[in-house]
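This document opens with one chain alone, in structure tokens, the form predicted alone.
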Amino acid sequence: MNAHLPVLPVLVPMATAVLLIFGQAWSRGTRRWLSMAGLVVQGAVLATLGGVLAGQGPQAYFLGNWSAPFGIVLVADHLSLWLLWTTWALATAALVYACRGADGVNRRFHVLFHFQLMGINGAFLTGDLFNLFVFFEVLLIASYTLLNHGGGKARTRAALHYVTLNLVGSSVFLIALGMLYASLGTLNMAHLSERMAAVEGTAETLARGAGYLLLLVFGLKAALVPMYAWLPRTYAAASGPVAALFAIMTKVGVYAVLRIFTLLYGEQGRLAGLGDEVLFLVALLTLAAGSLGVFSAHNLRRLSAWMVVLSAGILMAAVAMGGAELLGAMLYYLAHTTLATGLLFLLADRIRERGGAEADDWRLASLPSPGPALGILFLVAAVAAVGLPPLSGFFAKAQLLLASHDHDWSWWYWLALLGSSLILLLAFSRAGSSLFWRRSGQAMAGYEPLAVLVLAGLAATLLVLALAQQPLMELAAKAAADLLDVDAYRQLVLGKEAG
């Protein structure tokens, strides 16, 4: 069974989705239990996979026993596992929250939810660029319908823009893949890495152009400047559980840049370091745009969406700077910001459930206050998001600053990171005081233990990230080490003949 572990994070959500397709006539309760059971099995798979990686190191799985570069290969290392665990934790909270009633709007909600998990997990595991494109399409197709979950003019308009942009991105992705195949004759990542080190002439020009196109595509997926404007509108329009799950999707774009540019455009060959300066500049501009967006937001939904943009800038700047220590800190921050943003989206949704569609808009001072329970949870989310002690945001940003101090671009990064934190402090202070203190109406009626339990669970996860900061940073460092050990990756995938 251990030999098949790397494929199970893809097969389990796929099997769950297929079972749910055939179970459309089952009661809502049965579908919910099956959907949750799928996540429980995924958690067990990830725990077992973690044990195998700790004892045996990274694992490669060759579908149909076809050896690379001719067959499909999945690679599970500490980097993949870190992202799979982050996805699982966020998805569990979003699904439990949705099972309170939001899933009843569309009988196919659970089917689409697990197909999206299949696409996300597959993107984190694939060792082949074409199959990365395939998994991108799986998660995007599921997200198209999930975005429109519940209907409404705003969601339909946002979905139309989202679909159009991603179709353009997918087309550019295919063009980039064609250029890479034309220049290097393969799309297996390890094989590409091996051949890229010796590329020259016309092939080098094609490979260079493909690299910039890939940056464009993954920049769109990660919502980098200038291709970021779609995200705040899209995420703010989505239902709470869907927006929370979407918080991990931009991280797929970050991961793709991290993995592919380390393998293909890393420290070897004539194209080493391709696009680093451009990526760093774009990341800083994205951080600035996200900060201004957070400050200008007038409701908690849009503030949370702009937080996703801001975090993409912080992450991509760290990716451009590189280095084992900084990448480890970046991965710790990635887990923190994904869960913190998910908490904010669910919190905004709960406020709207209790007080109406505009209840999270702090300009409406005459509305009732959301109440003390949600106020405490907002305080936790705000402290974490801003980066104040004692929660995970403080440790994440401190590690980023410490790890980047000796880089040539460190002063720009420090200025951007600290400046954005100050803006976040002002924005969250205004939002919290307006939503929970200055409102003139009575506290909102109604208290639902399950909703509070889910929100409190995410808040507790942020506390656990802080309390277990040292061992988690050690795991993040292992993930960064696996990423940067390109020779070991080639050896794992291509075998002893890898050069």
Contents of the next structure:
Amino acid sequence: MNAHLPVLPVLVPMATAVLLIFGQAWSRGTRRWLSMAGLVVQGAVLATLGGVLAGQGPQAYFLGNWSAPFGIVLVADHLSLWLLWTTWALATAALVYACRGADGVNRRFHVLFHFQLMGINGAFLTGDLFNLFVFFEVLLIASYTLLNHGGGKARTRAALHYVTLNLVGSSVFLIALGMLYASLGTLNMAHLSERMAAVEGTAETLARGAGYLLLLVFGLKAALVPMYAWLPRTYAAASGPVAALFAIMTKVGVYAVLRIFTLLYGEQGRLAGLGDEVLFLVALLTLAAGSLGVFSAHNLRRLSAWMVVLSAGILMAAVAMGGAELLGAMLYYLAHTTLATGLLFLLADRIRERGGAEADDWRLASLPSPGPALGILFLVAAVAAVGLPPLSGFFAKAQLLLASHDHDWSWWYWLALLGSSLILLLAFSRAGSSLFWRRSGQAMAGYEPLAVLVLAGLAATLLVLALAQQPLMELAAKAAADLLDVDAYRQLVLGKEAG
Amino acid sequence: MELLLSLAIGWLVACGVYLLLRARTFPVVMGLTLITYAVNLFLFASGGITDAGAPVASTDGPWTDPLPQALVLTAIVIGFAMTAYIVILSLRALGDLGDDHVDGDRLPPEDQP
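Can you switch from the form predicted alone and show the form predicted in complex with its partner chain instead?
Full assembly next; the chain just shown is listed first.
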């Protein structure tokens, strides 16, 4: 069984989703339990996989036993595991929250939810560039439909833009893949990385073009300037649990840049360090755009959506700067920001459930206040998101600052990170005081202990991130080390000594 | 042969981009379809263009790289599904927004989420 572990994070959500397709006639309760059971099994798989990784190091899985580079290979290392756990934690919170009633609008919600997880998990695990494209499409087509969950004009319009943009993105992705195949004759990432180290002549020109095209595609997925404008409207239009799950989707883009630009355009060969300057500049611009956006938002949904843009900037700048220590800090920040924005999206949704569709708009001071329970949860989310002690955001940002201090570009990074944090502090103070204090005295109707419990659970994971900061940072550092050890990756996949 | 193929791909992309920028759902769908065709041809050519060669590696006789053909097959299937989805979405947008412009026209800007 252990030999098949790396493929299970893809197979479990797929099996759950397929089972749920056939279970359309079952009662809503049965489908919910089945859906949750799928996530529980997935958690168990990840725990086992973690144990195997700790004991035996990174694992490669050859689908159909076709040896690399001919068949498709999945690679499970600490980086993949770290991202799989982040996805799992976020998905669990979103699913439990949705099971309170939001999943009833469409009986295929659970099916799509698990197909989306399958795509995300697959993208984190695959060691084949074309397979990465396929998993991107799996997660995208599930997200197209999930975005429309609940219906409504705003969602239809956001979906139209989102789908069109991503279809164009997929086309560019395919063109980049064609160029890489034409120049290097392979699509296996380890094999590509080996051949890229020796590339020259016409192939080098093609590979360079492909690199910039890939940067463009992943920049679109991660919502970098100038391709970020789709995100706030899309995420703000999606229903609460869906938007919360979408918080991990831009991180898939960040992961793709991280993995591919380390393996293919990393340290060896004539194309080493391709695009680092462009990526850093674009990431800083994204940070600036995100900061302006956070300040311009007038409801909690928009504020959270702009938070996603802002964090993509922080992450990508760290990716562009590189270095084991900084990447470790960046991975810790990635887990933190994903969970924190997920919590914010769910909070905004809960406030709207209780007070009406516009209840999270803080300009409407005549509406009732969301009450103390949600207020405390908002405080926790805000403290974490801004990066104040004692929650995880503080440790993440402090570590990012510490790890980047001796880099050539550190001055810019410090300025951007600290400046954006100050703006976040102002934006969240304004949002919180207007939403919870400046509103008329009575509390909103419809207090629901279960909802508060789910949100508190997600808030508690932020607390755990902060309390277990030491061991988690070590895990993140191990993930960064696995990522940067390109030789070990090649040896694992191609099964021969690096040379 | 190479020149003809590259011109065809370039022309398809040019027409596709033009249609995409028309910002009406029907031309947008057509534009996306044209771009998908161009991408499929591009992928097909990425293994090198061989005339009358079998897609199997053999020592004697001309042979053509089979992998791009497999890739194109996958890309066609995915492209087909995505086109079907965006056609349905466009129809729904026509019903919901009352206009075939990608931004709709019934929704005032303030009504955005």
